[in-house]
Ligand SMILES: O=P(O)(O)OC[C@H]1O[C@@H](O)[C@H](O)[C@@H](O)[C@@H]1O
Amino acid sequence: MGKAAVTTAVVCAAAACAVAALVVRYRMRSSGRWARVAALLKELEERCATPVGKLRQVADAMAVEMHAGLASEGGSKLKMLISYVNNLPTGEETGLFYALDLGGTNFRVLRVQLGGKERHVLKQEFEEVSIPPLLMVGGSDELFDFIASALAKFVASEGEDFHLPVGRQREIGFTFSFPVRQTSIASGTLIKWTKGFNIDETVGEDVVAELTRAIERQGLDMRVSALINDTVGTLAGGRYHDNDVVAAVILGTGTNAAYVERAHAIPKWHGLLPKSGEMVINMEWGNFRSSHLPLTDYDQALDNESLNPSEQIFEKLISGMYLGEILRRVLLQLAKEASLFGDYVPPKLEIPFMLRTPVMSAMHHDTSPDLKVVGAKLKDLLGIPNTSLKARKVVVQICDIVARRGARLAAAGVAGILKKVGRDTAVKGGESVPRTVVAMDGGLYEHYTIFRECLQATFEEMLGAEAAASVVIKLANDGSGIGAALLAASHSQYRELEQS
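Return the structure of the sequence above as one chain only, in the form predicted together with the ligand.
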């Protein structure tokens, strides 16, 4: 073989060796990378684990904290707020009533013409607007003026089908989805903001007075006849259609629960005992905290960097505002520590709340063989193109771990309430336990199917088939809107006139 040929052969051989070495190095690095991914996934799974024994401890702790919160003000992280609702709708309510529902993401205005026992809701109309994020952290008057102006526009569109007796004021049920220390059915001071709201000047103020002033600034002649939390509204709306409703849970941007307590079981209540012998309690369960909660470093970091550090820990584990953010934090860690998306960290993955729960839900529900929805969301929203199927599968696995932890903890919360009211077993004191209904609402519960189904299955796993058979957990869609209007009706300033 000539010299040139030998040289060529040697060069080719060397090149081949180099390529082989590169391939081996790549494969080794790649296998090392996926081993690191697997290790981090395993650690996450272990830290987020919610075996049924742990869930029972969470449920027991919830029931204990409920007792403590009813015993004295400040007795527990659970505020167990008196709602001043001691008569739930009878179904006989009649007339035109408005409802305003200020939630964590959306603001809804609603009007309803009630037709009494036989005819119930004759007609209802509502509008929903997203709350401009800047108003959540701006001035108090700006927020309430935004609400009042939306109300004024809505009232102006009132049609012939809605009618009010001559000379009467339009009345409003005001649903305010934040913790309020109520002083009556239609007054109460804001304890603190939660979720994405943070307006210092409103804290400690009477939110009905704030709204009333804003309504006057709009030149509207309307009166707030009931101030309620959205869980209380959902309970009232649920009871309107099903007399067995004893509790309501919201799983939306935030999370919370309300339930019907026996008035004599509220040591901190020094008012007159209501004739009904009952009082609806707004638990503010988002602030629940227990050593049994499976907290990870991701949760800790999220809490430390939130608007309300060390507050609303239960809410930060299970509600819509936070599930997507937890997922983002885990993906960021895997991108940094295990090059999940290759040798660079996608810049958008560094931005807090860049990954919202509806996107997480869409990826989690992707059933396509190549997970193309996952690929598209990663590319379009996070600027991560050309992800491998392997990486997409990891994303779905993390969605599953985070969402199931949230759903299982929510189920434990419901079990805790039922334990408090003695409805968590099939038989109590020799008597079979009556049918018990928990009204659910909120965009997370309504739209995140895997989350909702996991909550239901976990609840049955915790209680056992026999006890769970007497408990119905059902969606009470927009219960808080109708509920607020019903409670406005049952506390109307004209009620005595109608009864006389």
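Okay, that's the form predicted together with the ligand, but what's the structure of the form predicted alone?
Since only the chain itself is given, any partners or molecules it might have are not part of what comes next.
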């Protein structure tokens, strides 16, 4: 063998060794990377764990906080607001009723013609109106005049299918989804504006009085019969169609619950006991917190950086506003500490709330063999091209951990309500517990199938097959709209006249 050939062989061997070393180093680095991913996932799974024993502790804590909130104002993280709704719809209501639903940058006006027990809702119509941004930060009269003007136009379009008895005033239910200190069924003072509204002169004023004056300025003869929030409306809508509804839960962008309480079980109620013996309580359960809630470092950081630190902790674990954000924070950590998406951290992954819960749901429900939907969402939304199947599987696994924790905790909250009202067992005092229905509303519950099915399965797991058999969780749409009209009917000034 010549000298040149020997040299070539040596160079080739050296090159082969170098390549082999690079391959080995890459594989070692790759296996080290995936080992770190696995370790972080294991830690997340352990911190988010919701064994049934822990869920029962959460349910017990919820029931305890409910008792404390009913005993005195400020006695609990749960506000347990008295709604003054003591006559829920029975299904026997008749006549024409209106609703106004103000909860954001749009509002809805709605009318229903009720036909009593046999015919229920004969006809309904609604219209949605956008509020000009300037009116959201202008004067109080200007905002309410704009709303009343739209309401007057809607009333003017009333067709022949809608009938108001001669000599009667039109009545309307007002869904007002902002913090209010309610003082009666049809009055409440605004505590503060949220959702982009900022009109100082309305704060501390009775919002029903503001609306009534604006209605009068339009020359419209209409009485506001009920002031409610959307959760109470969902309960009313549910009860109208099913007399066994005892609670309502909204699981959407935000979350809340309302339920029917025995009036004598509300120590902070100092008025006359209502004839019905019942009172609807607006729990404001998003503010629930307990040492039993499984919080992670991601949750703590989200809370610290939020607009309302240390508040709405339950909401930050279970609602649509936050589930996608928790997912983003976990993915960012994995990208930084374990190079989940390669050697760079995707810049868009650093933007808060870049990952919305509907996107998380779409990825979580991806059943294609190569997780095509996951790959497309990561590429289109976060600018992460060419993700490996392994990385996509990790994304789905995180979706599962975060969503299941939220769903199981929501189920524990519902179990806590049923415990408080004595509906969490099959038998009580030797007698069978009656059928119990919980009305559910909100896009998270309606559209995130895995979340919904996990909530229902967890609920059965907590209560046991026998007790769960008498409890129905039922989807109830549009409580904030039709529920307000139904409560206007059940609190109508003509109600006693019709019953006599």
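Just so we're on the same page, rigid core means the largest C-alpha set that superposes within 1.5 Å between forms. Keep in mind that what you see is a predicted model, and the values were worked out from it rather than measured. Positions refer to the first chain, counted from 1.
- In the core-superposed comparison between the two forms, the C-alpha atom of N106 has shifted by at least 2 angstroms.
- Remark: with the core as the superposition reference, the CA shift of E315 between the two forms stays below 2 Å.
- Shown in the overlay between the two forms, fitted on the rigid core, is a CA shift at I281 smaller than 2 Å.
- Taking the core as the fixed frame between the two forms, we note the C-alpha of P133 moving 10.0 angstrom.
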